[in-house]
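In the form predicted alone, a lone chain appears below as structure tokens.
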Amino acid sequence: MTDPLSTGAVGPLASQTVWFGVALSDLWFGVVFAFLAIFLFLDGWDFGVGAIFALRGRTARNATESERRRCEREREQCLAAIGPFWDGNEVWLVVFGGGLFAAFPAVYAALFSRHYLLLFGVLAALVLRGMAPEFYEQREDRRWRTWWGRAFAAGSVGAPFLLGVFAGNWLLGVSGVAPASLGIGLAVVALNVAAGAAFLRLKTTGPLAEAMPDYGVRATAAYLALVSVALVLLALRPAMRDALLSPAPIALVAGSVLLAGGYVVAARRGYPYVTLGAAGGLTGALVSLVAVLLYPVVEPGTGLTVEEAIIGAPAVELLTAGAALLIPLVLTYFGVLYSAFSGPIDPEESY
């Protein structure tokens, strides 16, 4: 089963092990980005719901008491919709980081040491997003709820934006804040809002659900516009321009346009599952585009290729065997979780 290949050591970590015709270095490169895509999709709709929570909670200064109560009720529905899931969804961020550390420790060390302030920002936003609903529910005081509602929205928007900037910096191999990275960060926020709108259309009823197609369509249009800007900024770099003009990136960009069109049609015609699936496809296409543009280099800042950065045998073989046992268990857990809480929530349900 194991077929270690002598590739002529390229670096101290160089090792190439093949299982069933697939190099484990390539397999783990794909697995790590698959973990990232799952996290961005599952927790992405939680982030999107947080942004919509802020938009649906705005009331005019002269709003009547009934209008304020309606907004408050819709905010409760937003929290109740994601309540059973968001803790579990965040596990995929840990799985992504753990997979990167276990399979490509040199890349993990380089990325996390170069972007530690950015990643502390992501953690701070995630903590804020996690704390805010708990405090929000503790008191009926309007000012209290206003500030904790703002904290929830700030964490829900800040985390995906900073993660998008991190992904952009990873792709470019830079440590500062590049304009293309900012574009990718904003695009991830828009994509999360589109996913959040599709999720709320599925999980809620009444005026809140009816408003979601408009939110989703606008967010999808914004996502396409922001990705286009980011691609233009990336293309200003000659090496990246050549990579973007290769067949795989062109196919992924074309597929994203088709998926966005599918999202809009499904949202307008009232097919929430198809809408959510299209949002998932857009997330997968975005993460795949980053992976394709990187490969075979896995960390442009150091120049390490996938083959050079993978841990050696037999560690990678043990890691692969362990993952083959654990990942199906994790997927089964999520299948049970989403089955147990399937269907729309009760309109009177709270977080």
Contents of the next structure:
Amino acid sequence: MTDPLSTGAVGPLASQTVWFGVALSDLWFGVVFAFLAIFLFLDGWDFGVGAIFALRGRTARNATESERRRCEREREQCLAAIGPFWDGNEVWLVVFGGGLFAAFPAVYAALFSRHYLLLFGVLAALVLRGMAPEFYEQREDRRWRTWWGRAFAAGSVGAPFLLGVFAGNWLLGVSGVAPASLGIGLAVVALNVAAGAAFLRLKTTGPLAEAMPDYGVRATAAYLALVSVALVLLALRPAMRDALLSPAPIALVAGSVLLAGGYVVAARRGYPYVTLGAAGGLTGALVSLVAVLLYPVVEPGTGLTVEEAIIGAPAVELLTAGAALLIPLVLTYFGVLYSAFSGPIDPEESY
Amino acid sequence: MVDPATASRLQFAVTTIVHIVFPVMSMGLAPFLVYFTWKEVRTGESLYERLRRFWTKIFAVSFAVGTVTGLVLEFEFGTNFAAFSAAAGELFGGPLAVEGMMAFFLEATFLGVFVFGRERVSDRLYFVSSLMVGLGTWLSAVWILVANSWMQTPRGFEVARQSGEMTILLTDPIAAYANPRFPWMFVHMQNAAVLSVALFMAGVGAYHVYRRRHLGVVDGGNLDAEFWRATLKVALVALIITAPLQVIHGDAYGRHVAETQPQKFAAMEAVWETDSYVPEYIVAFPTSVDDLLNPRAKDIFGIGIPGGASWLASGGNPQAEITGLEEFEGSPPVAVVFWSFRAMVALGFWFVLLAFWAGYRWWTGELFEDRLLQKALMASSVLGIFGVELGWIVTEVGRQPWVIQGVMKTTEGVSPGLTATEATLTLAGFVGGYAVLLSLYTYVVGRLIRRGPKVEDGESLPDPVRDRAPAPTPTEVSEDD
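With the form predicted alone already on screen, would you show the form predicted in complex with the partner chain?
The complete assembly is shown below, putting the previous chain first.
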């Protein structure tokens, strides 16, 4: 199990379950990464809104009262924009964890126990991010709001950064903190800011909404730069260089450059849905890149392949049937939610 | 440094004990919110709108904290109990994944509609969202208890060992997931959640009713007085229904434990040697300090019902034999289980008494006059949640040393690579962090409750307590801004 080269031959090929021509192990590999991508896009814009909340909501020490009030209002707008959605968006992380646990328990166990402290960092950031908006609203005094605002921003930046580092470490099969992983972490933060800016452009009005294309364009440029650095750092490892130079990764990188261009054009010309879509495409491309570079191995740290790590036949069939029934329902719920709150959201709307 | 196994167990204990508070609040509040929303939509009365709004705030805060603390638990299976997760993931991971897809999405997406969408969606869809949120919280419990009941009474699996490593394979999904323990756990837990919230609401309602009388406001005919009286009445209806039920199915559940987990039952009764005609100790005091930590029902001074424990275990036969702890391999910390069980049962009977007392006063028309009753309700407001904690301690500590009863020991489930430093560090972080988290939650919920329902512009009605100055005791009434 420790030698990645020999594992293909001893994998339990005979017990592989195939539905409609797709091996269920491959299907679940795809599903787990799809959950991750959806999470990183949907909750990613919530994280991005948190970062913008901090950037836009700063006031100078000697700011005028009207300046303070504008900031206060824009912070309310940021919170109102994500208010109805972020709970639902965050569940994609829960199903990513649950899906990985259910389909590839050995991978879940190995990855999570190896990145022990890193994951507790992720949790701490998510706890801050999850509680802060709820607590922020509870009192109106300035000190309370300053502190919960900080907690919200720290969680919103910390969670995607650490998740990016986690994804990088997963890809490399290492447990410490690799420079390439740090690059991926920062890139994810920039990507989320781009998505958050596109989302706020859609969901708010006034000066905040008008400022968003600028934020988004800068974040997208930063994303491209950071991803390039991360790719160079990855390519320093010979095995990874070979993997990167195959058609699928090249196509994904090229696609990302095109999508980033699309984001900038759409943001500048004022097509908010296209802008948001481009941010989604960038997120999908990034997660796909990680998945493509891994496959058919699912945990480089132990060398486990998807075929070796997948659970037994009856269990995986049951899980697949359950997911096939439930995912369309989940998408319906999201349809109801997002259509109920279509258009800009007024900060006054709550409870 | 604490060794990794002990630190992981303590950490899991701390995170579960804190987490369970929030699902209890949301599961228990859900039926009340559905009822308020239904009445609001049907009658259009502002009282129900105010009730729905106010209790939705408490729900939303509880849900936010419950989500993040629940995520911690999901991650801990991988970080701290990797050996368990790798071995049992095939059976245990499935219900968790399905919980996310079936229940958590339902709850979280419709909560968005329910909390923010009153002005945006139709009455019908709004009511449906309240139902969906409630259904989501309950389904969540279904899947967690499917997973947990399998660990208590495992079925439908096969153990394979490859080079010393244990893998548990699913062979019969129906046996595994339609587990005999599940119905008892679900009924007992769900009823406990509603009972706990009923007690909480009753305590809150009683507090405001009491305070108004204390301030000399007998009946202002104003909305807030009506609000708190309505809260108290709705809560008492739920209390009167759920409190006796909790004792009835608790008894049947105990019998099921005696049949399927005799070791846990022996720990609950501190029976060390196999015996028949075992008494049930109602009040028990140890005769020495050693016995406090390691009680033996026979050695302690106590008042017991002759044959009571045998009667409970067998469902009516005082002569029935109870297998003693000495016949099992390893044993749970008996004192913790023994005392938690007694405290839980005592609380259960106290809630029944409280329900009868309040019901009687209501019937005689003195509900709002009986100040002793109001004090008792206030004092009992969080006791329901304590009862749930004690019940889970009996359930989870009682099955030790097993993480999967009879199949895998808890110590075997700990992550092999975990160092004492890492485990101790996060344990300390959790104890500190969760203490802060719980105090913040208590502070915010307490503040919401003291201030009462928010009076919106245009519907501000006089409130004798809020509007009258000066307040008699500054600490009690004058909150900031």
